[in-house]
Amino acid sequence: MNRPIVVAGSINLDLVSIGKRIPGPGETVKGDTFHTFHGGKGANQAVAAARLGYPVSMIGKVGADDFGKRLQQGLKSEGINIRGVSAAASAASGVAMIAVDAKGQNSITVVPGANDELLPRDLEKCLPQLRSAGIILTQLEIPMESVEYLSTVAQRHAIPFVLDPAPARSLSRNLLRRVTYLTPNETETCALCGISPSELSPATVARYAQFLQGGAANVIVKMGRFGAYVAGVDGLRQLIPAFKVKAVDSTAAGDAFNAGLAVALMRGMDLPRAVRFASAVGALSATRPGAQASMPRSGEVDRFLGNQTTGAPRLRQSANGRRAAAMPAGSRL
C-alpha cells in the first residue's frame, strides 16, 4: 500500500462573494452572488490530493460547532482519513471571507479560530500518522511552533517535507533547512527575500530562488501567468510554462498546485514533470468557483494534459551532469 500524503494545516469555512470588482478601503460595492465553501489551505490541499486518487490523512482542528461538524464530514466524504482532526473546546471553527472580481482575482480575510489551537502537543498525538507519511505537506495558517515541530519530525524520520509558505511572512533559516520543497508564490517570495514586488520578474527569479536555496533543498516559485520557476537541489534551473485557461476564481489554485506536486512526486515523477502536473491541477482549479469544490479529479487532469501539444518540459542536465530527478526521501543540501 502507498504511504499516504499527510497534510497538517488549516480547516475553514469560506464565505465567498462574487462581483464586478473587489472593494477598496472604506468602500462598499454590490456583489452578484454569494456562496459558502469548505476551505482552509490545509483542507484544500488534502481534498485536492484525495481527488487525484492518492491516500491522504488530515491533521487539524475545528470548533465544537456546526461549522466544525460540517467541515469534518466534508473531509470524510472525500475519502480522507480524519483521525487527526479534533475539535477545540474554546475556539470557533476558522472562517475566511473572500471577495472575487470578474477576472477571478480575489481578496481574502481569514479568522483562524480553532486553527490557532493546533499545537505541538496535538501533533504528538498524531505521531504514528506522521511517521507513516510518504510526504508531509503543511502551510502557515497554523501556529509557527507547529510548523517547526512538523519539520523536525520530517527530518528525523527522513520524510520529504513540503512547505507552502502562505500567508506570506519571513521564515527562519533553521526552518528552511528542514524543507525539502519550498513553494512560494510571487508575494511570498518577496516576503521571504525581503524585496519589493517590482524586483521580482521572470528575468530576476533565478537570483531569488538561489537565495532561498541557501535554506530549502528545492525551491519552486509560482509566478502565475509566467509559469513556475524550479531550482532543484541537483542544479536544475528551469521555468515551466503556465497553461492558458479562462480563470473564474483563483482562490485555491495555489493549494491545488501543492497537492498536485505532492501526488506527482509520490507517483515517482521527476521534478520538472511533477511541476508541470501540479501546474495543470492549479490551472483547472482556477476555471471553476470555490476552494475544495474547484479541485479537479485525476481523469480531468490526464485529459487536460493529453490535449496540450506544447510546453512539456524536457529534462535538463543538472550542474553535476546527471539528469534531474525527484528528491529522494531524506535528501538534504
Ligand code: RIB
The other form holds:
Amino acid sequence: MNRPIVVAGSINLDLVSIGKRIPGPGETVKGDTFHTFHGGKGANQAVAAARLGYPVSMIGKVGADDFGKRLQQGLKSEGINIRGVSAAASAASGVAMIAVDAKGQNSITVVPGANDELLPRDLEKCLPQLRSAGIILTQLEIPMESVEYLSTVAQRHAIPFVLDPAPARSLSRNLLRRVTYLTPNETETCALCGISPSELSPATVARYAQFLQGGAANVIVKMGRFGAYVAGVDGLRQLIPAFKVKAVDSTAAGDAFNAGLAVALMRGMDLPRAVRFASAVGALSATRPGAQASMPRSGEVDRFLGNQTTGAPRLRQSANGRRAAAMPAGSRL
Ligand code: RIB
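Next block, the form predicted in complex with the ligand, ref. the form predicted alone:
Now the full complex is given, and it begins with the chain already shown.
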C-alpha cells in the first residue's frame, strides 16, 4: 500500500467573476459570469493529487458554517481522507474573491478565516497521519508557525517536504533548510530573493534558483509560459519548457503543478520527468475554469503527454555540481 500524500493547508470557497478585464483601483467593470468553486491552495493540491489516482490525506480547518460543510463534503467525494479537517468554533470558512479576465489571468483576495486557526496544536493531533506520509505538501495560507511545525516533523521523520511559498512573502533561512522541494512562481521568487520583477527572466533565473538553494535542497521556479527552471540538489540545472494550451483560467494552475510533482515523485520519476508531468497537470488545469473543478484526471494527463511531440527531458548537470550559496545583492534571506 502506498504511503499517502499528506496536504496540510488552506480550504476556501472561491467567489469567482469572469469578465473581459480585472478592475483597477476605484474602477467598476461588468462581469460576464459568476461562479462559486471549491478552492484554497491546500485543498486544490489535495484534490489534484487524488484525481491523479494517489491516496491523499488532508489536514485543514473550515468554519462551522454551510461553506465549511460543503467544502468538507467536496473533499470527501474526491476520496480524500479528511480525518484531519476540523471545524473552527468561532471563525468563518476561508473565502477568496477572484476576478478572471479574457486572457485567463486572475487577481485574488483571500480572507483566511478558519485557515488562520490551523495551529501547531491541531497538527500535533494529526501526528500519526503526518508520520504515515510518503510526502508532505504545504503552502503559506496557514499560520507560519504551523508551516514551521510541519517542516520540523518532516525533517525529524525524513519525509520529503514540498513548500509552495504562496502567497508571496520572505521566509527564514532556517525554514528553507528544512524544505526538500521549494516551488516559487515568478512573484514568489522575487519576494524570496528581494529582487524586482524586472530582474527575473529565463536568462537570470539560474542565479536566483541557486541562491534559494542556499536553503532548500531542490528549487523549481514556475515561470508560466517560459516553463519551469529546476535546480536539483544533485547539481541538475534545467529549464523544462512549458506546454502550449489555450488558457481559460490560470487559477490553481500552480496548485495543479505541485500536486503533479508530488504524484510523479511518489511514482519514482526523476526530477526532470516529474517536473514535465507537473507542467502538464498545471497546463491542463488552466484550460478550464475554477480551482478544484479544473483539476485533470490521470488518464487525461497521460493522453496529453502522449500527444506531445517533445520527448522526455534529458538530464543536464551544472559544471560544478552540487549546491551554491552566492547571495544576490539586496537579498532578504
Ligand atoms: O491558488 C488558487 C487558490 O488561491 C484559490 O483557490 C483561492 O482559494 C486561493 O487560496
